[in-house]
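Okay, so here's just one chain, in structure tokens, the form predicted alone.
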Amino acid sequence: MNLFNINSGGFTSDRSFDQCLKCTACTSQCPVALARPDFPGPKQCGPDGERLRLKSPDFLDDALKYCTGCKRCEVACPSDVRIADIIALAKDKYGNNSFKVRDFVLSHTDMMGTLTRGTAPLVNKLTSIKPVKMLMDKGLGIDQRRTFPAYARKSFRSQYKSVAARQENFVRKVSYFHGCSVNNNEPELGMDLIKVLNAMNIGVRLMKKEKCCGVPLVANGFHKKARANGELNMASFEESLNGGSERVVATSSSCAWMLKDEYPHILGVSNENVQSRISFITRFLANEFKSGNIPAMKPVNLKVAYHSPCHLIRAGGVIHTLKTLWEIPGLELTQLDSNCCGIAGTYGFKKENYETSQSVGDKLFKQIEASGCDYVVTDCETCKWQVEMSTSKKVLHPVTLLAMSLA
């Protein structure tokens, strides 16, 4: 049943707060709750909210803009309410939409990646520097104690032209949504995807065009934008697969989630012609393995600790994750107990929010540190970040632990 549609202001609206039984399971499992007693939960925020909103945008609570929309609510949900969704509708429709620079900076991914091409090294520098962050604070509301991802030289997209004609050769071929992350800040992750799948014999194609995916869009007010961006993604989607590769995959757990299942009901995007060959790359990995298309692995004799990042637990899709890991020879993995790490993408490094997202991490990053493992490893880039900025140890993608173990 598609409890979503489009209305005639031009919104996506959600009716499936009709469902909601007022257990407040959601609110138990609500990291931000937890983390601050001034939020008053999913719950409330989320399908007792929207019955008052409907009636009048006076009842919109100024509290809605901490929800991180880390969709733990839904996954404790017993009656399938897609509250993170409600809330992140309402303060579309109904929130306070004015200009914020910060906000434009921190979501058009895109756009800053252009910007910095070719400037890396001296972006990195200027705000790694305390004089410059203490800028950002004052002026942008962007928090000093934040550690920002490095811009790395070269984009992925121009890294993958010495490789691309070699990748037709394969019979097998998927394509690739590499992400703005990949392509602006960590580019190895997009070469290691590369040397894995071609260890299995199928080949990598990049769309001609992709845009981001649309997550920090959302997350700060710009639908509108993102709107657009993914109607270009999904027609890429489908001239890429109707152009002879199997499927696309992606390797942010967060992208995959949105492009497979938020587009129709946060953007009122289609994708039914392509969504049932979106996946996340470990879903992907997992079924191949399955199938007996494993590469020649060495064993990596490592100790790791697996962090599961929020969105992926919400696509239920954690299990192909260590189903991949359990295939790597000499790996001693543990799985870190399931708590939020608190930067929820851009969440974290806005000022007003810094306190509220570490105090979320605070469990995480002392089982980490406890841990005595080697590497940790998630599914998830600002996962990543976040855990690499809060404790002593280096974070892993699993595809690039798989690049390591490759014969």
Second form
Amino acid sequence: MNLFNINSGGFTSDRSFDQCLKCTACTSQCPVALARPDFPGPKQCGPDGERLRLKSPDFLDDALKYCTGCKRCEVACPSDVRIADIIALAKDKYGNNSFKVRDFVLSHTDMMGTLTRGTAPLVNKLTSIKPVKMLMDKGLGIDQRRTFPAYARKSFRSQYKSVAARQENFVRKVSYFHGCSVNNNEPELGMDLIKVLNAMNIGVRLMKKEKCCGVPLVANGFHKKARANGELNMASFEESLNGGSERVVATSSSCAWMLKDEYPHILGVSNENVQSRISFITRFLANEFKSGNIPAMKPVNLKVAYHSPCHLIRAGGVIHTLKTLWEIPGLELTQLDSNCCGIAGTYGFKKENYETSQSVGDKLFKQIEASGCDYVVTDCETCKWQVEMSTSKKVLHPVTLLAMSLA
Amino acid sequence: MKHDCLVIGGGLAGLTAGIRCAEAGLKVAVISAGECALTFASGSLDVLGRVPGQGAVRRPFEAIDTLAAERPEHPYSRLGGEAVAQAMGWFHGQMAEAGLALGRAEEQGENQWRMTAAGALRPTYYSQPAVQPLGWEMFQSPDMAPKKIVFVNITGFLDFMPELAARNLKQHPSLKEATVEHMNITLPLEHGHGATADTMRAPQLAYAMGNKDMDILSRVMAERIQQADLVVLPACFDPDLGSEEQGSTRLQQLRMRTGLNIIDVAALPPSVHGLRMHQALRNRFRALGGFLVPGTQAGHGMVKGNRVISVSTGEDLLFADHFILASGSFFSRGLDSKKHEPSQPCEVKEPVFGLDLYGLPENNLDFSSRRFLAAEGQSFTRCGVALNEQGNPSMNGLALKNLHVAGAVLGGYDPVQECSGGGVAISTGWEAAQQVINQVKKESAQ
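Next up, the form predicted together with the partner chain in place of the form predicted alone?
Whole complex next, starting from this chain.
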């Protein structure tokens, strides 16, 4: 066996682990390692473990599955080690990827949206009643204590049809990657985005076809499916950008990070033709505001507390959301101390993770309750679900807040 | 919206500067990338503990004035002892507001002694709450020194070595006659999910312990330790701020329940004390209306004439009227060194602006000593940004008017040898903010 054979079996290995100085800053910031010390933490699962796994896959530690992929370890690292990526790739390469119905259901977010179309009220009713929740808990391992995000009666894509024609009247146009949650659960956010961008004289188009960005698929071991989705999305993006759209924008911080920054090295999907023209929405808005394109707004007179999602922090995007919020008149904005909410996408839905998930989020929940805010503001849909389930506050997306303030 | 001030670096110096700006009502944001050095620090704050050639310093602010005469390049020299004392006093107040009551020596303006995890004694200025300082009287007569010291570890915890600490402490001239013992106490670790202490770092251990563990710890200590002057535990209690004011921290409870004089000292990093101070700084900064932007690496600064216009981060530019650079030393990537040829001195750069530096190496032999803790210190630690008399940095000799520099990225001092890292970070951060505040006032008056 060649110990230095890094590209064995068609998998690439992230050699950034060589830069690890063993300072353990990552472990001190790992929400899971602090909530449950039987998780050895990012240093051991990432750079330390990778050295061993390169020698033999037998060194795979089952504890890898407790990593939520929040990427706080990478934010903490003073030496640029891509710790969470090392762990994600190791899960793909060495993990026990035997098929689990539960993980399939949780991760195939766009498929579930399509299947429930037309029966949304029934599905929502069913997933909120006790016996069904108990069945899902016992049968599938989806924790019954969790509140499920409701499916919308009418998908965003079909709601969009009523405003589609108008969008072509604008000289400037962007394409919108709505993602699964806006399409299936929260079409209002998509409609709010159209209101805001239209007020800034920008039309909003949709891609002819888009698929789940792949974040939940990667987290649940469906890398092949994620790769196929990635290829399709990148082809769609290229088509839109060649067809007169300035940019592709996304309102989900995790989707945006995956599309822009993770496709090449996590999935091997090339995004180089479009990468520089993909923006998380607040980055696009902050840049527009800076160049003077600010919609007419009225004071909202609200006190809000901003929670920065882990993946937005990793993407270096917090500043853009702050800049966007600063422009809203009559907004009293405080920033919550940066703590993970614990949901980590599909992670917190799993029975075995429920307690870890709530214990990770506990610090944030207490801060929110003590803040005296009218609303919590955050950029991520799963943070929103978690905070709304675990605190007394409603959660708004920055775009929703902007739409509320439009004059 | 443009900031009045953008601070690059979210460590002790950057957050001190940020807090001072926010307190003065300025619109300020702090960008940071990677955990700061507080994660690796003792959580005590040194001002000036040693002057090379003169040994331990008792009254640091007076010693600063003496130092200034000899070492004009030292960051303290421009400030003077009085300003440093003022900055430290102000900082103490800010931390108290955030719920972290730092302790100082009984005598105003005096250093105290702190114990390291390896059993060495170091002069320091502020200590963590609930740590009773060791005063100078122990050097005056052996009667004043503690006679019995007991080191206690949680069985299996690897980042604290009581045996080594006990042996080292006995080397101290004032403690030669003292009885120094050590023991381990085995705990079930109530919230440890079955994991054992040997796999945990101090913060994990702190969260793994529950009330059951505290009961055992206090019972066993009360049974087994009779009449000790000092009991030393690793810092693995109270990882979060907030319980301090009710007098109900775990350490305080242990003291009350055992009647023993217990202190906890920072174990190997990550340090619970340092992390807690970082949390206090962040909380204070946010409470004053400042904004924190983590995960944001400063790229390159754009300069026009003698002013900084913007700093790039990834694909974006951040604009502000004033900038404070508090990006840390080599480990924090505030300074960057590259060795091209073994025979050539390494190239040292301040990567954001390419500022003029003090203490550049003439050859590699002079830049570092083979002895890790060499008496003369390590030259590379004294290398860093040079400031002019007005306190501004320069690029190729051109002074930048709206850029101010604070903390470990500065040159001219050796935080390790002098025990001065905390004081330099706080006082230069405080001073940099003051310069910004003065300029903003001046500009708005015009």
